[in-house]
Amino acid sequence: MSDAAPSLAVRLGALELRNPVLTASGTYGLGYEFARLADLGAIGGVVGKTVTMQERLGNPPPRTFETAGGMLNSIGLMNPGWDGFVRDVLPRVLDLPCPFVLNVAGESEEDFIELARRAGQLDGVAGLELNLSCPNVAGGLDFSSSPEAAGRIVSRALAVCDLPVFAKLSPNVGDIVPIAQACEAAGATALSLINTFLGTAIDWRKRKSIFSRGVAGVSGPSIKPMALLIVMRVSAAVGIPVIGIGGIATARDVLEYMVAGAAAVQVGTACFLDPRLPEKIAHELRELLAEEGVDRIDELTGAVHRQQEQVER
């Protein structure tokens, strides 16, 4: 251990980050609401709420629902369009602090495509992330439901777009390995693992459920084991980047991810209790690494894998 305070910067493909923490899509606006209220140049990015082709109002409400160690959604991509966010938002993410990525879903296959294209026209943007898993939309799950369709999605994003590109995978699929290979193949920059699990509420007097559609996306400190796992069973069986998601609310929460085999991480519902929690985390991350005389913080990456191999031996 040398006397330098640890680094934690990180890389995704040519992506370089100060350090793992990026906020999750969804969970953090756009990234400008929150620079008044915390130092966002003290975390790796922001990864902006879903931009889709046409503005959405959303799904009618309720649409957020507290749920025993967590929380459940059916917002429904609500947003203003490739339009409005290019005339109304882009100028303000672009002033951000931290490096910007654009997360985006199509209604359709072409949608994709041509809001990748879009976005790769873009100056400033620093990657591209397809939410190819949202299960509070019509049909938002078919994208990442099996390994031909994530794999063409990717692909032909990749010819129309320069940019660093992660495709975002479900959980809500009978086996996620094969199609996270399918994104590798594909040429994905980084895979985000995980979205949100499928889940409900029931109002049991009025005799349905709390969400118009009936589904909702299960996040917060609940699902960490399963997407933990999901995240360990994936960086085992590919060579690119692993993003890891779900239920991370402190340093350690981020530091298992990495051992488990994540390269970055993005910190979701724990946001809506602290907005400075992202930035929180990134300093005590230096702190515990210093404490157990690590220099670099990517050499924990894939640490359970390594782990094992030796066993094996």
Second form
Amino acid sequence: MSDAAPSLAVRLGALELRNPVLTASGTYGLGYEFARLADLGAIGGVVGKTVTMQERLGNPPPRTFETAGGMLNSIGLMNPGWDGFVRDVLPRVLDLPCPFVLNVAGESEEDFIELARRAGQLDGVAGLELNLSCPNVAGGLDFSSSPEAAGRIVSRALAVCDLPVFAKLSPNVGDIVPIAQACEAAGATALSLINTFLGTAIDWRKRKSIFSRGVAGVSGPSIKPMALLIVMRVSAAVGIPVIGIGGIATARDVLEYMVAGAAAVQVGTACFLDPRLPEKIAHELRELLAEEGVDRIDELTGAVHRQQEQVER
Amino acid sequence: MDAYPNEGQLDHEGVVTGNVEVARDCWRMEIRCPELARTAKSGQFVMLRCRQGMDPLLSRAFSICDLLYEDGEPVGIVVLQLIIGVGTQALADRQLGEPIGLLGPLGHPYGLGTPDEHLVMVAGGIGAAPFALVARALRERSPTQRVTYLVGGRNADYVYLTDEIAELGCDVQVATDDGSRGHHGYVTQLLEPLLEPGVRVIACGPNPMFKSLAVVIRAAKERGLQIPCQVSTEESMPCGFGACAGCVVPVVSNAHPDGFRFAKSCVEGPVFDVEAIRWDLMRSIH
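The form predicted together with the partner chain, contrasted with the form predicted on its own above:
The complete assembly is shown below, putting the previous chain first.
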């Protein structure tokens, strides 16, 4: 075992992160709210809650429902809109001691491109994540439902924005691999996999869904096996980094995702348990790697595929 | 009330030092956690881990009902919880000496006004929980302030904290839906005859109670009597510190086209001015 502290640094294209632990969009506000509660300098970065062109009040409550090993949400992209973000939020996120990745969603393809263009003009934002996969707004899933739509938006966004661009895709598709490949071909820096699975909850006494829209997104530890498989399959089929998302709550979860093919991860629902959970996970990663004698965490990325190749030979 | 209320380390590990059923399905849990207790204010809340591990996944929000003291210093908190599901059942099953993860203290406390006012606490059901600490804080501030505790429940089994609060020198009046104890009717009917200049109201309970409270306060205002009134909402809170946007309530906002916006009740509340909430848009969850 090496005496040197294991290196947790990872790279997503040109973006270097001090460790692979990011917060997932929609689960950690815009980051700055929690800068007095947690040591954000100890995590890889914050991916902000989705910003849309216009302010959105979000869906009427109830917005969440607990499930076995997870939860459903139908928040509906509540956010201050672009102007409110730039005026009230941007100055504060630029003071964060970690990279801030701006997540945006459009109501139309043109919205996405305009948001990407505006994001590209901001100083101090580390990257742009395109939320092509929100299940809780009308048409939100359409942008990642076909390789053509997803690839076109990524390609057009990259033409107007110099930031690293991540495409956040939906698991609610027949086959995610061609969609991921289309994003890669369009030049995406990385793929954020995955957004929530579609689900619902029923109030049988009222004979109706808990949620006003009838559908919601499932997240939390219960979706980890499905998300892990998607990360494993997609990372085998693309050459760009994959960011694993889905049910991550411990350092062990992070390492499993990395072995399955993720270059970095996003902690989502588990952030709700403790604003310091992301930094605790980052600290624990170092301990686990040291115990195991791993010098660099990025060596683990995709290890399952190399193992598989050996088996096949 | 839009300033973010929480600061410093919120995550703590406490120890369960008491957990007994004090009324039907209602458990009183004592948790030793000095660093949290030291800064807790009346009306604030905590998020409790139901069990060790991740099942149930989400923490549960509870008002800080009271503080535990040792040598005059706060060293722990009391929560009062009604068993309504798997999470609260798991909490009722917690054993003495067990560690328990918690976040807090969270949220904006009640505004308690000045000792020359007549402070009226209005509680419905398990919404009684915050008022032991409120009464204690008021008595520490002034042994002579007039304080009244109006408490309602569906029947006599669901009326809480009357003895504790009476011992602190507060007037106590009870209302039950079925007349099994006290006034046969709603707790807000007990409030109406008390309204006069110099009265301040703070309330916690289910949304139907708040809606009728809002009507009473508005009617007084229309008679020219402005009663300061704060309510502490009881929305279900997945995180409790502003991360999830799940616990929203509709609040008046003239800056928005429909005259309202959704406010995260955990960080903009849970205490709101009664007139800040759009009761016509508030759902009845209880």
